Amino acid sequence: MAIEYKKSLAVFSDFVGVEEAENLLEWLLKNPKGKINLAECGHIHAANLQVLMAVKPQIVAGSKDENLQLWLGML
C-alpha cells in the first residue's frame, strides 16, 4: 500500500495511486484529527489531492518533490 494508516496519521510513500482516494478519505472522515505525512511522497493522484483539499486535514510533513509541494500549497 502507498498509505500507511496509523492510529492518527496516514503516511504516504512513493506513488499514491487513484485506487487509495477511497479508503484515504474513510480513514480522514473516522478520525476528524488525523495528520498527513508527505515526507517519502513523490506523486499522488489527483483524485487523492481532491480528498485532502476537500477534507483539510494537517500536514505535518511536506513532499521532498518541488512540483508535488506546488500542487499541495493549494491545501
Contents of the next structure:
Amino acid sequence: MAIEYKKSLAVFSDFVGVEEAENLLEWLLKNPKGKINLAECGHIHAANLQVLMAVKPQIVAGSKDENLQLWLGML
Amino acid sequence: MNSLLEQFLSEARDFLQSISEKLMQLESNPNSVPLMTELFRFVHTLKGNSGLFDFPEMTRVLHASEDLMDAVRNGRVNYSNTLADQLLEAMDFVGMMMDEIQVEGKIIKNYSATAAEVAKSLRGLLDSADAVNVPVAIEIYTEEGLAAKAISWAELPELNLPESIAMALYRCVMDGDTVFWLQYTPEPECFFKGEDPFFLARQVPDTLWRNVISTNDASSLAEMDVYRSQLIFQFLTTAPTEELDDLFRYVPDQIHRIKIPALAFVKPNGSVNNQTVDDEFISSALVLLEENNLAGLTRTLLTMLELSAPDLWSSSVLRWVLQCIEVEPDNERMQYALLNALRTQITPDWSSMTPTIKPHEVAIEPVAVRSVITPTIPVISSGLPDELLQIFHTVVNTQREILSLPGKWSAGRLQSVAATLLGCYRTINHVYEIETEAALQLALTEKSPLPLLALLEAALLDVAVVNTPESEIIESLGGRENANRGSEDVVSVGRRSEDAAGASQSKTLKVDQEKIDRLMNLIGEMVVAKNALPYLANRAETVFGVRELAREIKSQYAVINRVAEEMQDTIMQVRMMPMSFIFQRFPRMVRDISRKLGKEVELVLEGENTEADKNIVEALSDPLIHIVRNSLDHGLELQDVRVAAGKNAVGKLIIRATQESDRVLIEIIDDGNGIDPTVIKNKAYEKGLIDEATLERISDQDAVNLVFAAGFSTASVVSDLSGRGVGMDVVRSAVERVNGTVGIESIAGKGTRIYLSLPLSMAVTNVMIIQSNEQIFGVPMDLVVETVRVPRSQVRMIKRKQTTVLRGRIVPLLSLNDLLANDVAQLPNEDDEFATLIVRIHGEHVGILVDNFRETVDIILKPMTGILGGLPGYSGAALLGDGSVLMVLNPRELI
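Instead of the form predicted on its own shown above, give the structure for the form predicted together with its partner chain, please.
Every chain and every other molecule in the complex is listed next, the one we just looked at coming first.
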C-alpha cells in the first residue's frame, strides 16, 4: 500500500497511484482532522493532489523529494 | 517490433488505402452520405489505433483529419477538391511515418513541426468553413483571432510572485532568457487515459515558479469526483520552446503559453500603510536621478531602505529601484516611474512603456473554444443565441441612454450612434438600414436625438416581438438538438454493436505470408512424397513379386493423390489475390499525374476481382505503373488537342483484368494518340536496332513491337518520340520473369492497347521431361509447341546452321548438348530420327534436338539460390517422386 492509514495519520510512501484517490478522499472525510505524512513519498498522482487541495488536511511532514516538496509546499 | 505494432501497420496501410479510395469515390459523388460516413469511420478507427502507440505526431494529424471528416459528414464543411487534396496529403504524411516505423521500429525524425502544420491546414479548412456558416460566432471566438491578436498588457496573467522570485525572473529576462508563463489545463477525463498531469507538470524543466489551482466546483467534498481532473498547473519557466513542445507533445491543445516581458515582474508588494516615504526624500531622489548620479541615488536609497521596515510596500519599491539601477542603469523612465510610485502608492502602469507584446505562439485552447461554438451553431443559423441577444440588448440600451442624455447633439455624435445601432441590427439579422438612414437625416436636420431614439424603441420592440417566437424556436431547437444528440448516441451505439457483430462474423484471417509459403513448401514435399508411391508399387511388383501389395499401394496412392491435389488447390487459392490489390492505387495515381499534366482522364477499372497468385500480382505492380504512367504522359493528349482531333475532351484509360483459362489477361487501353510505326521504324534504324532491309519490309505491328527492344528506351528517343517505349523492355523482362508475355497494339491517332498475359499461379509448373546426354531435364510446357521426330535426312544446313522444314516453315534446329556445352552429338532413335522439341520463343518457333522425350509432370519449381542462382540457362529445380532432382531449363535464356 502506498498509503498507510493510521488512526489520524495517513503515511504516504513511494508512488501514490491514481487508484488511491478515492480511498484517500473517503478517509479524509471520515477523519476530518486526519494528517498527512509525505516524508517518504516520491510522487502522488494528480488525482490525489486534487483531493489534498480540496480537503486541505494538515501536512505534518513534507516530502524528502525536493521537487515534489516545491509543489506540495504550497498546499 | 512487437506483434501489436506489426498488426497496426498492416491494418493502417489497409485503412490508408481505403481512405484514399473513398476520397476518390467521393470526388465523383461528393454528396454521398454513406461514403462520407465510411470515410469518417476509417479515419476515426485509424486515429484510435494510432493512439495505442507512441506516435503523437501521427495521432495529431489523424485527429485533425477526423475532426474535418466529422464536419464534412455533418454537412458543416462542404466536400471539395482542396479538402480531398489536403486529406490525401495528410494521409501521405501518415504513410511516410508508417514507412519509417516499418523500417526503424519507431519514428526517428522529428515530425512535430510538420505534423502541426498539416494538422493546422486541416483545421484551417474547418475554420474557414465555420466562418462561412456562422459568421457571428466566429467574430467572437475565432482561434485565428486570438492567435493573431497581439496580447495586450491587460491580458497578461496576474502574477503574484514573491519579490525574490520576481527579481530573479526579471534579471533572467534582462540577461536574455525568455521566460514563458505556461498554463497547463488537463482535460477532465485525462485520468481515464492513463495520464498523470501532475507527473507531467513536474517534468517541466527550468521552472522558476510553479503553482497549481483547483477548480473544484463541487458544493461539498463528498460530491467531489476525484477522477475528473480539476487542476490547472501554472509555471514560469525559462526552458526553450522546443523542450516544452516536446514535453507537452501529447496535449499541445491544453497548453497556454505566453512570453512574459521583464517589466511584468516589476511589481512591488508589501503592506501599504499611511506612513509614506516623505516627499522630500522622493524629490531629492528624483533630482539625483535627473543628474544621472546613480551612485548617489543608490546610497540614498540604501539609507532609506535601512530606515524603513522591510515588509512595507515602499521598501519593496526601493528594492526594485535598486535592482533596476543595477540591471538597467540606463532605463531612466523605469526608475522614474518607480520613484514616482512611492508618491502615488500605485504600481506603475508599465503598459504605457511597452504598448503591446508580441502575439504568443500557442493559441489559447482551441479545443475548448470549439466546444463552445459547436452547440451554438444550429441555434445561430436559425434563431439567436441567448448570449448574443443579451449583448445586443446591452449595446442598444447603452445607446438609448446615450440618446436620452440632455445636451447639445453634434452631427458626429448622432452619426456614431446611428452607425452603432446599424451594426447591432445587422448582427441580429434585422435590417433597418433605410429606416436608420432616414432617422439619422431627420435627427441631423433637427439636431435632436429624438428620431433615432424613436426608431430604437420601435426596433427594440420589433426584435422583442420577433424574438418571442424565436425563443421558442431556440427552445425547440435545443430540444431537437438534444434529440439529435440522443439519436447520435443511438447511432454510435449502433455502430459499435455493428463493429462487434462485424468482428464476430468476420471470416477473414490475416496470416503472415511466410506461413503460407511454408504451407506451400510442405504441400510441395507432400506431392513429391506422394509421387514416390507408384515407384514403390512398381518395386513391390517387379522386385519383390507381390502383385497384391502393389495393387493395394496403388489404390491407397489414388486416395492420397486426390487429397493432396485438393490440398494443393486450396493452398493455391489462399495465395490468390484479387487484382484490386494493385488496381486500387491507380485512381490516386491517375488523378495526381493527370492533374500535374493538366489532362482530363477518366479511369475505368474492370475485373478487379480477377485473382492470381500473390507473387504474380506483386510482380505486376511495377510494370503496370510504368505502362499507366506512359499512357498518361505520352498517350493521352491535352484537352484542346483531343477536341481538335474530334475526340471526347476527357481521355479514357481502361485497365482491365480478365481470366482466360489458366492465365490472367491484363489490358491497358487508352484512346490517346497511339504510336506511329513509321517514326518507330526510323528511330530504330537510326539506333541501329534494325538494318535497312528490315526497315523496308517490317510490318507496322512489328514496328510497334520494337518499343520492347532493349536499348530503345534512351533519353533522346523518349523526348523525340513523345516517349512511348520508356523502359518498355524493363516491363517486358519483369513480366517474363513470372512467365508472362506482353504485347502492344496501336493505331496512330486512335489509341494504344497493351496487354499482359500471365499465369494464374507460378507455384505448380507443368514441365515436360526430356533426356539428353544421359541426363533428364524439364522444359516448361507452356513453351512447348509440339514434339516431332525429324529424320536425319530432313535436316538441312543453312549457313552452317541446322534447319528443317516443318509444315512449310523453316525451323532452326539447335542441339541441347551444344546449348549446354556438352561435346556430345545428339542420339537419334532406331529409325535415325532426332527427337525435336519445338518451342516458341518471342513468337518464333525453334527446334531443340534432344535424345528422347519422357512424360510430363507437375512440379513445384524452386528457383535456384546461391551460386546456382546466377545460371541463366535454368529457371529452377524440382524434386521428383523418386527423390531425384530435375533441373528445369529456361529455353529463353538458353537460346
